[in-house]
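Okay, so here's just one chain, in structure tokens, the form predicted on its own.
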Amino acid sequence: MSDKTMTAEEAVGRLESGMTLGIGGWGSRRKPMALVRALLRSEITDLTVVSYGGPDVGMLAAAGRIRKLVAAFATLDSIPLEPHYRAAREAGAFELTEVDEAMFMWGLHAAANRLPFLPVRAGIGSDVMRVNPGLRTVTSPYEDGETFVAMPALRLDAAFVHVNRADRLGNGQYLGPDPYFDDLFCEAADTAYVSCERVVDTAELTKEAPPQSLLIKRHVVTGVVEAPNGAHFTSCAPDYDRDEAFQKVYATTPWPEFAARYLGGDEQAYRSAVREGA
């Protein structure tokens, strides 16, 4: 069993542009930030991006490295709407398939189980299908005979997702109170790239909490990357809450100010300009 951890920066060197990038966490929680930003760092674009969005989403739309967003909403949480987001969208910077909370986790799963498709209720009756009119419906072949959206694999070229843990091999633990679905995530990709808080020896990841909390396995892991404070200014339950005096300077400072101030340079910089602004 091989060593897996490399860098940031080596994890971002094995993308490419136009790849199809997952990205796990939710809203403005749990987010893998600091792979974000080494994304931000390089010179990757055209991406299609899968993500239960919050500013992963707004940062790389708003220095636009989307082409295509599929996504189920775009929110900081406290911030209901994401303002980069927001932006970008309104100007028509990239294309939006946007899709109802459940139909985008069964697009997931049906990914991680190599089908084209699985049956969902969710989006029946909804707006969701006239405004992505190439969505297509099934019908049961049983005596029930009912309708649902057949919602599409979302496929990944690659994924990023942050937890609380990890071993070298490729495990990764989550302590808070969610999964949000980053082993979906993982698994619904060609390659994965795990972020953590801190890298440990495999025997003490089961010292901090039961076995349930191995969210992601090691066979679908292809770089680990320890990332102290790497979801900032996302929460990492328990390791840490939302940065939120943090968070209401990226949604109100103009995209071209915040990126010069806070992304010019490497993790180590970001880290010194947010101590220096706090």
Given for the second form:
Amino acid sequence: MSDKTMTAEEAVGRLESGMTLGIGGWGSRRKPMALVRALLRSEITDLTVVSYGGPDVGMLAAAGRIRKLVAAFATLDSIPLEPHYRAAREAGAFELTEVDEAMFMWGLHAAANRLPFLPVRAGIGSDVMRVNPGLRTVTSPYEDGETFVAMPALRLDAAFVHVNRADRLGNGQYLGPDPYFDDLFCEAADTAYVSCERVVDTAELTKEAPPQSLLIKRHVVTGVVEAPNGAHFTSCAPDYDRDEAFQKVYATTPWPEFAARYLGGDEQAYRSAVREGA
Amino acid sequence: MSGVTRAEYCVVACAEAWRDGGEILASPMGLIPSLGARLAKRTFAPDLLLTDGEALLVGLDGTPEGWLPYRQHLTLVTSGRRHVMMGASQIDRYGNQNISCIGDWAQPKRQLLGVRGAPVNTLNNPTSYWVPRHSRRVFVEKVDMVCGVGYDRAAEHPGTARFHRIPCVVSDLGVFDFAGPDRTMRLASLHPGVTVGQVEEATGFDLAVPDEVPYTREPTAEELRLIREVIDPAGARGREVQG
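The form predicted together with the partner chain, contrasted with the form predicted on its own above:
Next comes the full complex, this chain leading.
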């Protein structure tokens, strides 16, 4: 069986401009930030980003890497509005497909199940239909005859997710309270890159945690990236909480200044800069 | 009862939203609705399910009693066994709600949160709203982006919207329902100390106002004790609603 470990740079090196990229986590929680930072160091652009948006979206939008965003929101959780996302939206910097949280989930489920769409009782009556004129509805073929939104599959060229532990083969484990939709992102993607706090032997995975914490299965994983503190500054429970102080720095520093100070070098340089800033 | 603050009337009014809810999830968004949900569970609605704000269902003392990660939360929404009280950046007379953006959606003047789960919420489980500062900027003639579906739009989709229901809107000035003509917003009660004129002044559309407007009910002595000594001893409620 193949060893899938690689660096964040190697993972990003397999991406191309113009791709559709799904990013796991939720808001400012367990975001694959080390992978996002590596992406920001690359020349890759013109992305369609699919995300339950947090600072991943804010950073990629601020850096001008997003052509189109598929999202239901962008938030930093403890700071409700994502400032860099806001600025980019208010500048009309990218195209937006704004769908409801449940529609988004069913789009991932459809992609993971190789279905063109799944019906969902959401969106109808709201302006989600107005701002997404391409959305179609479907009528139940049964007696009820009800009409639903036919949420199209959100098939991804690539997915980035971050988990607590993984083995070299690509089995990913979450130890926090919520899996979010990370397994679905991987299943909906042609290639998936899983960063983790620590790469461990397969046998280690179930030593102290039950098998149901094994969220991501290796057959849907292309690359495993060991990235300690790789969700920083978002939370990665139980390994660490959100770095609220640093998040505040992120939210209140003008983007060019933040990027120059924290994202000019590699991941090691990022960590040093964060330490110096503290 | 003397000395009851406006914030305490708001807590009681929010709590009332979950009366007779049965064994459903109370999803309060914002501080005062959260206090209200806990007050309801401690008193007249003991069967309510509450979350820790993350992935656990918890009792009043924080004891976990269930697991509710986001994906299961969305299933619970579509099962209808939940009553959410959401915020609203804008709301109109039919209860159409906006939390997405202000201005033209294509290039908004102010980008807000996004539609979040408002579309799925309003078609599947009862959805009430909490507005801590009642103003013409929030209570508008027409919202810029319909996230939560109002009664007029629900009526256009009777099949899909058969579970649509907006029980109430609670603001710092009063409680509102949709018993006005054509299911439009109606002043259901005024918080003591507020006048009809004040509410009309702060509302950007014609509000249905009955001839006799009751006041929001007084908290019982026990409810007041619970709010002040058990549920919010630090008095956070007074920072969300003054007076």
